[in-house]
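A single chain, nothing else alongside it, follows as structure tokens in the form predicted on its own.
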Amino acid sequence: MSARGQFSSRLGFIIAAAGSAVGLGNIWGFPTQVASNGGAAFVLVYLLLTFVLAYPILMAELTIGRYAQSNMANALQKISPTSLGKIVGKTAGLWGLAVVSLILSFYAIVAGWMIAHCLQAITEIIGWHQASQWLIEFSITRNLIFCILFSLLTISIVCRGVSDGIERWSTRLMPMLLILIVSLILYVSSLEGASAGWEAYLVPDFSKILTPDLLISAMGQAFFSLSLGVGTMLIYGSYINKKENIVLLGASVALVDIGIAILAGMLIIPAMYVALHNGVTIFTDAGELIDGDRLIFTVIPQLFQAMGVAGNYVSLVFFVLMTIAALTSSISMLEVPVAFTIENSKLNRYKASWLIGSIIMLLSSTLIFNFEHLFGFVISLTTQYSQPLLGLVLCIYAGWVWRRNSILEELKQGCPEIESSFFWKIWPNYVRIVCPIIIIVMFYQTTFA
């Protein structure tokens, strides 16, 4: 194993990278946009575009980052030739590095909610109403107290490396999410009104499989429910062992981010329609399902007060879900910054989770002390705006910058017989042409149309 830590096992990976990709807004933003799109239609999209747009780009990723076994900026000036594409890979490197830490942020403070609504349903349960009530109330002290906790619990885990540290939980974390997810899709579709939520999933409108927003967002979804680019995957490529077939990998880990997208339907969407037969509003005035957080603090909370005294224990396992799925992304996202600072500054893994971890934590707060002019900013400034450019950035310098022959040889290593393969014969000329349109379109449309 090498000094700078290395995935132990093949399934480490894939349960880690798959870890990264599973996080809040894969669970309660897939299954809305499901919904409002066509239902069944939407996933079928949904799967062709995660195969045809995302899977390429977390390929680049992932080979980049093996090949360079470094960090972003660093990986993107290896492979660069040229004097301006190492200062330009270096600059996009940085920008990756500060978006992700910026995602953290404002990420840290939504999984503290989550943490809080975990503590509510425990006081429920024990009758302590004045202590629940102020656990589920917006104030300043409660954010910075519970974003604290949840970032804490992020470094504690980072701190510890690559396969003691992430492998390790995310190892543990992982089968803990797909058992309680499965376990809450079997409780609420035995509930009154779930059959109408499973329509609502399942049954496909294909009058929409052509529209606009329909394709728009089914992109959108799958280019961010990846993870790509801001250098999670590429840092985790770094990590993996030479002799392991990285096509396979990037197909595995798709897959399973896929599979607990689709998993996550079977639960929220059900969910919210057992809400609407019990009296809860979970339609806007527009006529569209409510989502994001307005669907997981308040439309879903108020199915479980509905349950009655069911309803305290279904809301602890259903926030448990969300803070798993949150711990799980955020290990990630913090292993970026951490490794950029081992690998070019003389501090060892421990101080240097300690200290970016605190300086997030610093930039969490004043999110939160600002947080009506701020929160949104940061996360349309991020999500909206910088990963789509860094992930065009990512497939210019697959596509162009590197050399063909550089990159054959890599994916040789753990696959010699490659270049005979289908995926060589398309993928190259795919992540130089296909990829940059299509994200330039779909940057397009959801900036300026």
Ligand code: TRP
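What you see is a predicted model, and the numbers here were worked out from it, not measured in a lab. Residue numbers count along the first chain shown, from 1. Each form is matched to the other, and the largest set of C-alpha atoms that superpose within 1.5 Å is called the rigid core. First, how it differs from the form predicted together with tryptophan.
After superposition on the rigid core, displacement of the C-alpha of residue 35 between the two forms amounts to 2 Å or more.
Superposed on the core, the two forms barely differ at residue 114: its CA moves less than 2 Å between the two forms. The two forms, fitted on the rigid core, differ between the two forms by 2 Å or more at the CA of residue 214.
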Contents of the next structure:
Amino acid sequence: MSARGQFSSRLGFIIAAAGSAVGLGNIWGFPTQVASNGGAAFVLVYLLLTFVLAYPILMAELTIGRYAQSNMANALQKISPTSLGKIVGKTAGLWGLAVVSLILSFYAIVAGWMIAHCLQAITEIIGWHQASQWLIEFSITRNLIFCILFSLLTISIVCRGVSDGIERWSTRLMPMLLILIVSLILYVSSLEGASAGWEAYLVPDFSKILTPDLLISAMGQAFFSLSLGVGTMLIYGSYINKKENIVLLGASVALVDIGIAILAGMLIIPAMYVALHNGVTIFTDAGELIDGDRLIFTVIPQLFQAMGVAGNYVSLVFFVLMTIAALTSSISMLEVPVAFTIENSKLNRYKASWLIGSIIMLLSSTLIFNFEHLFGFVISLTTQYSQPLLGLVLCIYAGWVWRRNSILEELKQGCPEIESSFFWKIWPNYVRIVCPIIIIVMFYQTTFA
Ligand code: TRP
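I have the form predicted on its own already, so could you send the form predicted together with tryptophan?
Below: every chain and molecule of the assembly, starting with the one above.
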């Protein structure tokens, strides 16, 4: 057990976990959801859901992980006193592992597109228009090449281990991400048309606030954005030093995640209105703002085009930003099955990373060859259905299965005064009762109502 990895410092953990949380979900998912769900109204609901639902589950994952010092399948077995609890726990852990592998398999495809768009900005600058065209056109070859390239980057970081790979690269990449996003916001805000975007972002449309659609989107977004349910945060929790106060660490991660999402909104929404000002279509025929892949791969690139020569450079910065965000997230996804394999077989980290990474590349290729049928299906199977259900399982384990005394003991390490804190008064009953009810009601709404 002495060979177990650990984050080298408090800040190292915060940056790595924030790196996991901050990803395409923040920079792409969040702004587009804001745009189509009533602007600031969505932001408010999202903030609320993050604090009342996502943060408590994040804490459950971090605490279970640090206590058990292992992956989710082994950890849930460890905290169950009964043999039924152990079997269900192991199954849930393996299910989480399968889900996160599937998430990575589609995430790597999308991240590959981001790399292709980075290169396209460069080929445009050099004047290789044919290459540019190929880089942005949807084709099996392009999708495969860039997905594999992105996966190789991910594997080469994870195989170096927790502090030398994940932590080191997160601390290198996350500051860059922040600098790039702030520079882009400043630049876009200085362009004509941006103020209409700020207005659309900041003025809430309360008529949309309580529709089930908005609530469900906000819940899905909160789960995805904080990387919950599949054991990512649990395994990161297992690498936190016992001296650290995990209540505060968890809160910092949630705050950074929300902060970057809100910043991304300040970039994307004004950018859409600048595009509108430049004659780009940003509304669908039904009068809704264009979202999803058409936003990122059609509207935003058209905006760059309308900017002339400078547009290529801005485009390069934007897609580098996207690639960085994706990479610090993908390493946290790959870490889940890799940690499981290391802890349950004789393979070392290096071999496990390449083996699992290759299996996931095969999964991605299957998605690429059957794109129409599988891509959207896998996304909704994993993020819409599995993540909330696994979140429910985690609440049940943290709230009902695991003995409260040992939770308290675990939290006391690094925070001796926890027993009299506000957190301890609220959180245990929260994960026990409130979170499961919210998840069940919402899940029922998405699936059956
Ligand atoms: N949270 C990341 C994002 O916003 C994606 C991510 C990383 C993730 N690890 C995860 C999503 C585990 C679900 C499960 O893009």
